[in-house]
Each structure stands twice: as structure tokens, then as C-alpha cells.
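Here we start with a single chain on its own, the form predicted on its own, put down as C-alpha cells.
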Amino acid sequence: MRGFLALAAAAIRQQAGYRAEILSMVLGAMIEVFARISIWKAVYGGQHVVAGITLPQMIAYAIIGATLLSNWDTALVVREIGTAIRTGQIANSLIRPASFPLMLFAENLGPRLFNFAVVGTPVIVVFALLYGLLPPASVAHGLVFIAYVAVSTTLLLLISILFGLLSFWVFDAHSLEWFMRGFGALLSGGLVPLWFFPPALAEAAHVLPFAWITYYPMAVYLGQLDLASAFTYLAVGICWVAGLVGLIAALWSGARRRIVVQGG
């Protein structure tokens, strides 16, 4: 545990040290948001309500959604796991003493706890002040909502990990950032929430782990499940992070025995 917070610690002072990144990821934020409320202005179009959500919901959902949520590019770590696995540095995580998938879990888990803090947050003050922003449903409502965003974080990383060990077998990172930047976009409701969505794909996209990553945070933030089904869709996510886990295990057990090294 030493190990694996140090790792974190050391990823979070790394980060820091790009004080041009971190403005630029303020703006990008900034006009995303801002792109997004201008969206959903333009979609309800003078209406108060659509399909049972209010445009205050909506701008919560976008400011929040597009924040604390859903703003990181998850296939940085496919792009450093497929760079790992062409330069051949993926040998070296065979001498650490921790695991690759753990290693890469701490390493990315530091970035997203330092980017809540001082990108997400001051985003956050910015557009609730310029538009408003709805508080959780309830008090009980806002500390569910801090479990799921616990869930969602640990979700989008263990996604990320899975789609980028599979590098192992396709050899090409690049298609796979793609196709799970699409998915992710798509199916965990960051750019249009699942309420939105035709009956079959929303049946079908609820019950999928990206769900977790924004759209049911969400749904809890603004009432929209009752604390019994919040509760039990949080026992449900809990549960697809524990599969992928063991999934990403038995991935990473299949890739070590692909790995030849050559000259060592």
C-alpha cells in the first residue's frame, strides 16, 4: 500500500510540474463546459422540461459531468501501454516489484486526483457562478454521490488498463483509443445522458460498466434514483469493478507469456 501511494504521490508532483498544461487543460475545460451548456440551451429551446429533466438539471449535468466526471482522455494510458509494449520498456515492469496493471492504476490515479483539484473544481466555481448550479438532490443524495465518484474514477481507470492490455494481441494501440474513447463517449452518458438515448440502446447501454463512469453519478446527484436504488446500482458497480479486476488479472497473466526478451 507504501508503494502504491508513493506512486500516486510521485504522478500527483510530476503533474504539478506543468504549470502550461494545466492551464490549458483549465481552458479546454472551460470552453467544454461552456460548449455543452450552450447545447442543451439551444436543445430545450425555451422548454423548461424534456423527457422529465429540467434545463437546471441539464446545466448541472453538463458541469459536473463534464469535470468531475468525464473530462480525462482515458486513452492516455492505452497510448503508454501501446508505447510500452512497441519500444519493448513493457520488460522492465517484469523486475518491479508490483504489478504492471497496479503500477499503471497509481500512476494514473494521481494525475486524476490532482486534475478534481485544480482543474475541476475551479471550472466548477466559474460556471456555477455564471449559470447556476444545482446542489445534490440531498444531503444523503451528495454523500452517495461521493461513492459513485469514487466507482466512476476507479471504473475509467480499470477500463482504460483492459483496453490497453489488449494491445497485447492486436499490436496496435491507436485503433483501440479509438474505439474506447468512442464507446466511453457514447455509452457512459458524458455527452448525452441515457435518458436521451432510443429504448433498446438504453437498455442496453445501462447495465454496461461505462453507465457507472457518469450517467448513474449523475442520476444521484439530481434525485433521479430514490437512496434504495442508488444504493443498490452503487452494489452494482462495486461489483463490475471487482470483474474487471479479475479480468485485467487474468489479461495480464496471458500477456506476461507473450513477452519474449531478447538479448537480456
Second form
Amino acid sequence: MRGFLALAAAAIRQQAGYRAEILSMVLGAMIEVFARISIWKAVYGGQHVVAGITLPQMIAYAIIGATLLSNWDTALVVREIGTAIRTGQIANSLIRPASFPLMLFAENLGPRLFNFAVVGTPVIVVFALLYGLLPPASVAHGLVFIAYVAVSTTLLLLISILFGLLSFWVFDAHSLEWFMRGFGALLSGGLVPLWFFPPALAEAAHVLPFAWITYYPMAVYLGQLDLASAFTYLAVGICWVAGLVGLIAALWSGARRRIVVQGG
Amino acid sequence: MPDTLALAWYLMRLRMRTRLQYRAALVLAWVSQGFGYAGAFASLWIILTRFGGMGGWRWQDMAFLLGFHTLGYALGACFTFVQLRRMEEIVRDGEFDSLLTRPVNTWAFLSFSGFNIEYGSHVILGVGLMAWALPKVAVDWSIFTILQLAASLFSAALLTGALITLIGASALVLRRARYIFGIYFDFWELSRYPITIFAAPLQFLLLSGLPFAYMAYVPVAALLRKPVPYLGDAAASVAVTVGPVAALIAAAFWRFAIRRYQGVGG
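Next up, can you give the form predicted in complex with the partner chain of this protein, since the form predicted on its own came first?
In what comes next, the whole complex appears, and the chain from above leads the way.
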């Protein structure tokens, strides 16, 4: 655990060193939130409620969804694994006294938490002041939402690591990255919540793990799920976390057997 | 000039032959990139079909806009993006110094020797969306409008190449340019939408200092005869002019950056 925290802290320090990049991330998040709010304002027009959802609720969905729940270039994780395989750096990872997927998780969790504090928080404050931000449906919903953010972050990283590890078989991390983007863009409910989806697509998206990245956390925040359902879906989300951890362990076990390091 | 063109074509063929050595990887890249874009476009399709439109644009209008945007970007980026995204590393590793010793234009060498056929899926997606949307949108087709479409597409491609060149060249002066590409793509995402959904100051910015509106919105709105803020009836002619003007500015900045370049190695 101490090693895990040290890796996460080192990643945060590394990230904090690039001030221009931090500013560009803040600018990027602001542009993204602004675009999403503009879209919802344009499509709602004069309508107050669509599918039981109001415009202020969609503005909250846009502000929090684009900062705490999906504003993270997880493709970087996939790219990182691809580069480690292509350049042979993976050999260095194997001699370390920690599992490669666990190191990846720690090294990417650090910047993610840093991103929450330095990018997400100021952007939320700015847009809350500009457009108003609905609070959680109740104190209890707010507390459960925090647990959902933890599940969302964990799932986001696990899914990226899973796609990244497939590079051991596909040898083309770039393509895997694009597949992940395609799934994530639509099925996480990042831009469009699942309640606006056509029924058949919504049915499938509701049970896939991507929905726990943005859709379910925001449904809890906005009170679209009662507390009993919120706990039930949280348990399902945790099951997805456990399932993905098992799948990653199995993939990594298989991948280690495929590694052949030449030279020395 | 004929020698330069012959060399450019030779470099492009060389690059294409190299890439075609790994056909399965290329097809996978096409399929995956198409899938990535389709995921993003499907979200917009859901919004537009659920709500009936966005700022007066119906799904068929948006499909035309998205197709134009994807195609214009691909035509400009296949000559510039992957090549110039690496400028920071090219400069840091001293590779640019060796490029300067070659008896060819540095930009042309980088651009043509890195010609990227991975944009095939963008082209297929862009052409496909436009082909689906064209019979459904309200355009009075004539020789003039066909020429307008071709010229504004060429202009959008030039604009894309010019902006990417400007960012790449800045690595020669600033040493770091990767994060500017991040900012570029943040604004590029905005250029997928009708800019009338944004607040007036941002509309003005996208039509002037950061001319991303010309990558798709202005030319498509002009073809669809939709009102374009600030430009009005001049939209069509400005749309075909912006790209060449941006290319001239980018060429001048590239030359300026090379004059200022001092290398980072020893």
C-alpha cells in the first residue's frame, strides 16, 4: 500500500510540474462544459421538461459530468501500455516488486485526483456561478454520489487498463484506444444521458459497465434514482469493479507468458 | 517546381507502400477510428432525433455538417497532423537539425514523407455522411453550388493544415507545443456544432481570431442558406478565402520560426 501511494504521489508531483499544461486542461474543461451547456440550452429551447428532466438538471449533468466523471483522457493509459510494449520498457516494469496493472492504476489515479482538485473544482465553481448548479437531490443522495464517483474513477481506469493490456495480442494500442473512445463516448452517457436513448439501446447501455462512469452517478446526484435503487446499482457497480479486476488479472497472467525480451 | 512535385509524389508513394506492408493493422486502424467517430456522432444523432433539432438544424443538416467537418479535417490533417504533432520531439532529439541539412523544403519533406493514409476511415465516414445527407438537405444544386462545395472543402482542408502548421512551428520557438495541440482540439470539437448555439462573444471569436467556424459551419450554412452571424451574405465567399489566407500566414510563420530556430542540442 505504501508503494501504491508513493507511485500515486510521484505521478501527482510530475503532473504539477507542467503549469502550461494544467492551464490548458482547465481551458479545455471549460470549453467542454460550455459546449455541453450550449447544446442543452439550444435543444431545450422553450421546453421546460423533456423525459422528466429539466434544463437546470441537464446543466448540472453537463457541469459535473464533464469535470468529475468523464473529463479524463484515459486513452493515455492505453497509449502508455502500447508504448511500454513497443519500446521494450515493459521489461523494466517486470523487475519491479509490484504488478504492472497495479502500478498503472496508481500512476494514473494520482493525476486523476490532482485533476479533480486543480481542474474540476475551479471549473465547477466558475460554471456554478455563471449558470447555477443544482445541489444533490438530498444529503443522502450527495453522500452516495461520492461513493459513485469512487466507483466511476475506478471503473474508468480499469477499463482503460483492460483495453491497454489487449495490446499484447492486438499489437496496436492506437486502434484499441479508438475502440474504447467509441464505446465510452456513447455508452457512458458522458454527453447524452441514457434516459434520452432509444429504448433498445438504453436497455443494453444500462447493464454495461460504461454506464457507471457518468450516467448512474449523475442519476443519483439528480435524484432520478431513489436511495434503495441507488444502493442496489452501487452494489452492481462494485461487482463490475471486481469482475474487471479479475479479468485484468487473468489477462496480465496470460500477457506475462507472451513477453519475450531480446537483447540486454 | 516539377522536381519538387515529383519528389513530393515519390515521398508519398514511399510512405503509402510502407504503411501497406501492414495491411491488417491499417484496416484495424480504419475500423477503430471510424468506430470512435461513430460513437461521438451517435450521441449527437440521439440528441437531434429526441429533440427534433438543435438551433434550427435538423439531423440531416447536422449529418452534412459532420460529414463536411470530418472530410475537411482529414484532407488537411493527412499531410500535417501526425507529422507536426511530433515537432516537440523532433526538435528535442535533434532530428530537425538533420532535416535542415537536406536540400529540400523542410515543411514539404515532413509533410509528404509522413503522408498518412490512416485517415481513410475519416474520408469514408465524411463522404458517406455527406452522400446520405445531400439529397435530404435544402440545397439548390447547380454548377455554382457544386463548385462552392468543392472550393470551401479545399479551403477547410487548407485551414486545418495551416493551423496545425502554426502550432507545429511554434515548437521551433517555444520548444513545447504538445499542449497547444490539446487546446486546438478543444476548439476543434466546438467546430462540429452550429455556432449559433454559442454565446455571441464566442461566435465572434470562432469567426475571427480562432477561425474554427470556417472548418464546417460557415461553408455548410452558406450552402444551406442559413443565416451566418456577422458575415451575412458574404459567408460563402469568406469560407472559400479563409483557407488560402491561413495557408499563406502559416507559411510565413514557418519561415519566421525557422529563422528564429537555434537548436537545442550541442
